[in-house]
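So this first bit is one chain, no partners, the form predicted together with the ligand, shown in structure tokens.
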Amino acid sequence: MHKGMITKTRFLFPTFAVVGCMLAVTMLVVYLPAAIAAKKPMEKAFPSSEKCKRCHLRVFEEYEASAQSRSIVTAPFRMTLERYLAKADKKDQAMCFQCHAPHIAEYPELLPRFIKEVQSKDPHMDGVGCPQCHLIHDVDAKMHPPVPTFQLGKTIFGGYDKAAENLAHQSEKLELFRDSQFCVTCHDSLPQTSQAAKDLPGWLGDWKTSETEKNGQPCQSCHMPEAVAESANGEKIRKVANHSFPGRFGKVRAEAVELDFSTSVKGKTSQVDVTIKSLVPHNLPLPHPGWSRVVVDLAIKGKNLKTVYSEQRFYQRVFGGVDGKETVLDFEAKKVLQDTLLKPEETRIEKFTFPTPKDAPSMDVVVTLTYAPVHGPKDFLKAIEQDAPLGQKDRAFQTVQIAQKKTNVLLKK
């Protein structure tokens, strides 16, 4: 009896394996391949930029040449990450990449080597690539931030109808390729995932009541200006919209603003009032990275052109922290400490008044605005110079001039 049960066992236990192990391949058969199709490699999904390039020439110049193409390569953005993953929640962490690296979506397993990649400071994969874009098939706007939704496959998604056939891919016009929706996906929202960030304002404004955008005029019609080339190389000349992306930097700056001011000069006091009206439909600056700012810088010139008098302004937002105390990183903020963003289409007057400049015959004003460099508490600003292959001369710590405007005024005796 003893001896049979153990046989009984012995039998029973190979009969299970069997089965067990006959039922598992016939689950592997059935169920892998289509576990491997919805997971392809990271590399395959997303492919490099470079791999556009082959056909897209143009379109990958202007691209390489974008800040769009160095969203997870600069200093300031090492330097925040790592003050973010500092303090963030293990389910948080992968937040800054939603919007810098929006793949990770697909992939949030490989989180850590999307921080690797970006410790690095010469990552092999693309932030906003190619594919990170025209991969996009949908926006998921209830969350916050606003998730992108990828189609995985064959087809790339743009902005022409029928578009010609080509050996590498499928084509499909989506409206959402020349919707402001599409951009404001990722240009609009506070970096925090908490839903308490929610009732924190977004960074672009009222856009949508702006007159620009009434008018039928997409981020895409400032942002990605229309020209007339080849689409794809040897294909035939039809519009192809500009991947330079302007912005702080680029040819869209110069229709900024309108600058004007008059001044007034009354015995020993003068006055100048200065006119700054927005043509942007969205605030201006833009308050993400937390420190953005523009300057309205008046200097006044009397004797020798030696600067007799110098006052600056800030348009900015700045944010309180858990504390209550400033901060530049937008991922603290608990509120809004002070907001002097110019408003979409917003017409500011700033009145300066300083003494007039004694012994000149004239004096000159000129008036500047400029987005101004990173500033911040000095061992960022430290971290940040350390970092930064170029030191000093990053483009961080570089002001770029937005407007100008100088007149030589008089002075009677």
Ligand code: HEC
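Starting from the form predicted together with the ligand, produce the coordinates for the form predicted alone.
Chain alone follows, minus partners and molecules.
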């Protein structure tokens, strides 16, 4: 701008600035409510899975029995969330919901409602429902853990093509839905908002280099096994994915390991060598929540089938907090104190030595592998028990057997 022009306009600038600011403020006052009004209500953008049930009854019934359907319902989650909120900064309070109710990413302003839904013990909204997965259009794998991108609208994404035409929604096939990366989005580690996520190892282990993954078997091959059925009511029967997501509480747990053992009797001392081969391409168990552990249980029964010796080994990740003490809450963790998790596809041998049973012609050797019930500080367990409708009978307190093998060994001829 020329000097002459500056001289002519310098006295007018304040006037233009004031008018410009007034115009900007006016535009903001008009625009912001319009922008908010233009955003769909959450119930419209992420409708309840109950609505999907009308056309996808089989899929809904499978989903309803899954752990995903209870992502914001269980007593352990409520108690964990309560403890997290008591310590978290306001800016990080949505962390747990990033996986337990991922649509928080689209409606962060509704965080107080998400919290109240969980605290109600009978939430009206889904945590992880049909739209929370089938509206994901992309995943940013450069982030750790990966971050999903939703595409809200009438298009439902999935892993199959040639979907039946319908008036409810359009359908589009994405290869993402047949890729482990889709599942890793929520099953790898805490969101990056947590300092713990940056300092601690991931939950899955080195799954990318596993033989299972190399052989083209993604997470979905085990946790969403295909069957021949109908996807939508009245549709032609074809290959469809199972939506009960079998795992800890599904049939797939029996195929998670190969269990075997050998026994040697050496006079007054006997030994059992237990061989455990993990068949899964990730850590077993996944160390989230921090109280997850698998128990190897040896029981020796002597005369009259009386247990004369027992011993347990734990596969787990033990976290240490700021004070160095153990914590079962990974968002409190600052370091790993112990890590005995079964690594992806690892074979491990556990050696047990014990006194040979006396005055018995034989002994029964029983080796059991189980998912352990929730454990931790007494006050934490008591809070879960008091909050759970079934108390100690709640699923969280129940042992889940993975595998068991037994034999009878002669001690005397």
